[in-house]
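Let's start with one chain on its own, the form predicted on its own, as structure tokens.
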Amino acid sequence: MAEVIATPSKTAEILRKYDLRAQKRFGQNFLIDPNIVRKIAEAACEKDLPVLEVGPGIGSLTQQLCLCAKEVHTYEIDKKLIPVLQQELGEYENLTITEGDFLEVDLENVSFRDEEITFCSNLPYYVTTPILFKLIESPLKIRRMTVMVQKEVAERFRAQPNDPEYGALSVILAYRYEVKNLLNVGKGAFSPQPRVDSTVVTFTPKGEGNPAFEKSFYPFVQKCFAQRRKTLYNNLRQIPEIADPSELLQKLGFKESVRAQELNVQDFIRLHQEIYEGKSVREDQSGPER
């Protein structure tokens, strides 16, 4: 069995061997605590399910996922790391490595499109929100997501109305998932050390979901937060389907001065239903703007 990658000595050895440096533009910080890596993998894996991973780096977490998952499908944007992964993880026959930007991957056509899967990743700060939205809106059958993010980002996941961190992602996650903090990870668990601590978070879907509803609900919520400094009324004015934002808000009992940050999940559901299932739409609009 290969030597554990997630240790200070092995990580340093690999970096020297391939003449590598962590790339800030890709948000690279390599995990060097084997206990943390094991806990993340154990939370993410189910023996009968494939795991999807984004940003494997030099394979610290990937290696542990290979030991406990049926299959591992991993996407790496840094082409310099592809030969490293192929060499260091070559013994794992259940691993598929794909070079490229995951945000550009057509998830309708991946090999695991129709399988139940789990998702696991140490997500770089700069792509955390885009990747999560891509997964949430994707056709994939994701039983659970386990991600490590900066601690302040994790706070956004569970933010409540009127919290400074509360936004579209907070609303959508609260609607669709049970969100739990698994563990906190200090800066010392990485090389090089980041400036902030991290948190491992799990997302478990609430039931089967409603794809037909969510197809319009998710973009609607994002539009409500499009300009955070403006009132909800002003954001609603930018949605062509809405005939009269002022009348809509009054009908549902909201002041015209209300902001999106003040509304809870049920408030957004009521608004969406009134707009797209009720009568507060322009007669010349056939459906949600795409």
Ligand code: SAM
Contents of the next structure:
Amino acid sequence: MAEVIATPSKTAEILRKYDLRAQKRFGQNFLIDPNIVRKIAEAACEKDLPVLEVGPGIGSLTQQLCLCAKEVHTYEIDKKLIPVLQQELGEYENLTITEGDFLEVDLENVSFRDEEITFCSNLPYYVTTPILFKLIESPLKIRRMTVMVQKEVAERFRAQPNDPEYGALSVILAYRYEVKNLLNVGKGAFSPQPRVDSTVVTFTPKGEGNPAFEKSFYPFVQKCFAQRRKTLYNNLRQIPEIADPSELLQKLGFKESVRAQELNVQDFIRLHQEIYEGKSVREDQSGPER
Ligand code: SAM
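Same protein, the form predicted together with the ligand this time rather than the form predicted on its own?
First the chain shown before, then all remaining chains and molecules of the complex.
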């Protein structure tokens, strides 16, 4: 077996060998603590399932995933890292490396589109939310997601109504996933060290889900939070399907001054039902079927 990449000395050696410097603009902070890497890989892997990874970097976590998963499909935006990964992880036949921005990948047309998979990533922090939304809204059959994020972001995942961090992602996660903090990771586990502490979080879908409903519910929740400083009424006014936002709020017992931050998941479901199944739809603009 190749030498473990996730150590301070091997990471320094690889960076020197390929004349590389960690790129801030790509959120590059490489894991150099082998125990943390092992714990993340163990949480992510299911022996018989492929793993999807975003941002392999120089392969620290990817290497461990290759050892415990059926296959690893990994996407790296930094083209300078592709030959490094090909060379350093060349012995793992279950690894597929793709160069490119994961946010641009058409997930309808990937080889693992119809297979059950798990997702694992030490996420590039500058694109945490778009990557998570892309996965949540994707057609992929993701049994579990194991992700390293900024500690503050992990708090936002579990935020409750009226918490300052509460937003569309908190609502959608509360609706669809069981969210657990797996472990806290200090700055010293990375090279270079980030400015913030991190947390590894797992998301496990609750039950089967309802793809047709979610297809319209998720964008609806995002629209309710589109302008956080404005009232829900003002955000609802931007949704063309809603005939009369004022009447809608009154009907469901909300004040016109209410903000999206005050509503819980059930409130959003009731609102959505009333708009897309009820009578508050403009006759010329019926919403998507549920
Ligand atoms: N997995 C490695 C580790 O744990 O040491 C590196 C993690 S580093 C925090 C994030 C990685 O994501 C970097 O390698 C970066 O180049 C890559 N990355 C950043 N934005 C990306 C994107 N949009 N698509 C794919 N990879 C991206």
